[in-house]
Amino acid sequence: MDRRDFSKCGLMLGAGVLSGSQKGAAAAGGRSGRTGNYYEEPPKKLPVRQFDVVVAGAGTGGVVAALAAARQGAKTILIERKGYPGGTVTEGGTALHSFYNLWKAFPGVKKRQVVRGIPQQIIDRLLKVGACSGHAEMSKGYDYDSVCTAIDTEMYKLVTFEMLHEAGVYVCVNTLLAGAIVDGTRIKGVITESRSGREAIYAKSFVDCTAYGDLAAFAGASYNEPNDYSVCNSIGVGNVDLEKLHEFLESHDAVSQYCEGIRSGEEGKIVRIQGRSSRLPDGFRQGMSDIGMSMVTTTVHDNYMMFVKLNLKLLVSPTSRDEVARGELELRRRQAKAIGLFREYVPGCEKAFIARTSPMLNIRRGRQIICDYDISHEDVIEGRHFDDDVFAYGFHDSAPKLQVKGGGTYGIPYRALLPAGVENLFVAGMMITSDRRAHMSTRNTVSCMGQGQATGTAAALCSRKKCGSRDLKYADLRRTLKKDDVYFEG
């Protein structure tokens, strides 16, 4: 299905032209039938709910977007296909990158926390329940990131769920976004599917945090599908010894990253470690290469590696159901092989086992949505700021090869979060930026969180002021973001 067909399908879904089930068809008194290779579903009346703001996707950016919108007084609904919030933070990463500028790599540069606001409030809540390492300073590998902020994946789900509940967000988990109701250049509503049935959700403002760009595509926004990253399925590994893992890597002079923080309630313990695979035993190194395993992990618990990442390059975009099905099987085979490697080669891991897997593979990019502004590689590494910045960010996942100039930051402009041709839609997360080098920064977790606060706030303001996304006065948005502890350079 190409972009036009996908958008047309979303429009038809929203208009109620397509239906859900035979039972629903009979109740509606419509006709159905098969013509060649197609089955035509009859019309069906859907129950309607009314909100101010719809946030699609309760992942890294979506949680923060929904919290931001609700705290501005907007009646907010959050739609998530899984049974919990969290997304890549809980399933696909290694730590949260990065709340700070890269000061440690540039002697004399001032240390400053550049992402604050709601993202920091989440960290504060996690620290209270012993589910975070804190912003622990890296002692080796700090030219990559100055800090490691590791989290307990399961407690993150609970803490953010509770925060959403407290903010009054109407949370619809186990609910699929199935289409959009579009009138010209505006979205009027979305279609959802759940075991409670099929519903139409009307609102004034919409935020796409699906990672795949599903809502933007349903709404007719233009996009590309670069397929320029591997997908992964990260596992949690139990019954391991972090100190012995460190000794193993040290014995091969292979430690490239090292950080101590809070682990199992005690400070000064290993919370992040990475090894150079080129210096490890031949069998282990080759085995890692064969399964796309990265020798980096974080943890906040003794005897547990929170993330061990297995990567796989798909032949086509991860929006392909059949290619993803092949990938899901292959990644789970790789997970089993990873455990075998740890048991065979790494002291203290002889009885290691898989303690956690992600429910589905994780992506680094699905659809790249065409927005009013396309952040460039030069914008990022030159540390450029804009007259419509919505927050500052300073991490680059290609460091130390690529870093933001002088340990500084760059700005995410408001324009970069507005899908071209749609008047009341925002996107947040890994969907922005066509330049892969720039995307190696903008797609990272804490950047997505910052984008979430900006878009959720803007969506609520647009709803309140009854204006489109491009009619919102930037001064009003910036004033509100600053009030809510968003950091701006200068």
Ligand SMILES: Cc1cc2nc3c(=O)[nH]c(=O)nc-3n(C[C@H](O)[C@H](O)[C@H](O)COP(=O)(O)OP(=O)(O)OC[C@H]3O[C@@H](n4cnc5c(N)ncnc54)[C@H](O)[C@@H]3O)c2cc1C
Second form
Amino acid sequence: MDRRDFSKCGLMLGAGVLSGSQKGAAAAGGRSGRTGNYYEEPPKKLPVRQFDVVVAGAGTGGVVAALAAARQGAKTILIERKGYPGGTVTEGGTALHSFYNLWKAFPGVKKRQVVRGIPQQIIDRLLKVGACSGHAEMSKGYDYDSVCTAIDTEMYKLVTFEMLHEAGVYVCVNTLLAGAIVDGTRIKGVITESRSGREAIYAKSFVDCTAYGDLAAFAGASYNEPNDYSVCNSIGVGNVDLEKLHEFLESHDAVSQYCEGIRSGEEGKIVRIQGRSSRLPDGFRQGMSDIGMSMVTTTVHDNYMMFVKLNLKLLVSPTSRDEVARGELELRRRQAKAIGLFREYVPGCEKAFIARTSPMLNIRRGRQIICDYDISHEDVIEGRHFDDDVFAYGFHDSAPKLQVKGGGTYGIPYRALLPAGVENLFVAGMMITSDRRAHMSTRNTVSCMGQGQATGTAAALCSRKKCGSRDLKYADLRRTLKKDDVYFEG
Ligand SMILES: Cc1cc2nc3c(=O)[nH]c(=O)nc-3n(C[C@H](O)[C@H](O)[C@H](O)COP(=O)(O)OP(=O)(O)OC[C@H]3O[C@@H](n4cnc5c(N)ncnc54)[C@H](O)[C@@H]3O)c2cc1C
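Same protein, different condition: the form predicted on its own was shown, now please give the form predicted in complex with this ligand.
Then the entire complex follows, led off by the chain already shown.
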């Protein structure tokens, strides 16, 4: 299905709910059936629910967006296709980059906590239940990241679920967002599918945090599908001795990143380690390359590597069901091969096993939604700030080659979160920023969380003031974000 068909499908779903003539057709048995290679679905009457704010996708950005909206007093619903909140932060990567500026790589630059607010509150809650390394300082590889914030992926799901519950968010897990009800440039509602049936959810403001930009696409927003990254299904590996892994890497002079923090309740333990593959034994290095495996891991538990990544480049965009199906099989083959490599080559990993996989492959980019402003590579590395900043961020995934000037921060402008041509929709997460070099910063977990707090807050304010996203007074948004501990400094 191409871009236009996809949006049309969403619009048609919407029209099915709204149109009086179609309701009549449904009652009369409807005009449906097969014509050639197409089947026309009969119109259907759906139950309607009314909210102030709809957040689509309970992942990295969506959890924070829903918390922010509900805490502003908005009646908020969060729609998530999986059975838990968390998203890619619990299934994709390594650690949460980066709550801090990259100070160590810049002599004389002070350590500064840049991302605060709700993202930091999640870390505080994780620390209370022994599910986070803390903001542990890197002692090797800090020109890449100064701090490693490693999390227990399973506890993250529970802790954020509890926080959403406490904030009064109506959390619909196991529920697919399947369409949008659109009136001109305004979204009136969304269509959901679950085992309780199809429903129409009406609201005043909408936030798309689906990573793929499903809601924006259903609403008719313009987008690109660059397919410019590998997809991945990372695994948790159990029954491993991290100290022996460290010795193994040291013996090959191959340790490129090293960090100690809280692990299984004890301070000063390895929580992040990376091996330089070029220095590893030939068979191991070749095996890693064949399966797209990266030799970096984090953990917060003894005998466990929280993330080992297996990457694969798809031939076409990850919105293609059939290409993704091919990828899912291939990645599971690669996971098994990865375990074989650890068992064969790494002392202390002889009885390693796969302890966790992601239920579906993870993407680094799906649709890139066209917004009022597109953050450029220069904006990021020059550390630019804007008149409508909604928070400051300071990390680049391509460090040490690319870093924010002088160890400072750049601003994420409000306009970068507004899909062009839709008046009451916000987007947050990996779906913004077209330039891949800039995206290597804006797509990071903690940036997605910051975007979540900004969009959730803005959506709630718009709903309260009964205005569109572009009519919201920036001063009101900034005051509210500052009150909620969001950091703006350059
Ligand atoms: C392999 C990998 C490694 C990475 N490593 C790091 C790292 O080490 N550090 C770092 O900071 N960043 C890393 N990243 C990047 C970062 O994790 C992601 O960019 C970020 O988590 C994306 O957040 P998001 O909110 O956009 O999407 P997600 O967290 O993916 O959330 C999207 C949510 O929407 C749900 N959803 C999607 N479609 C629908 C629908 N139609 N209906 C209902 N629900 C839906 C999904 O199930 C999901 O829960 C990595 C990414 C990958 C893939």
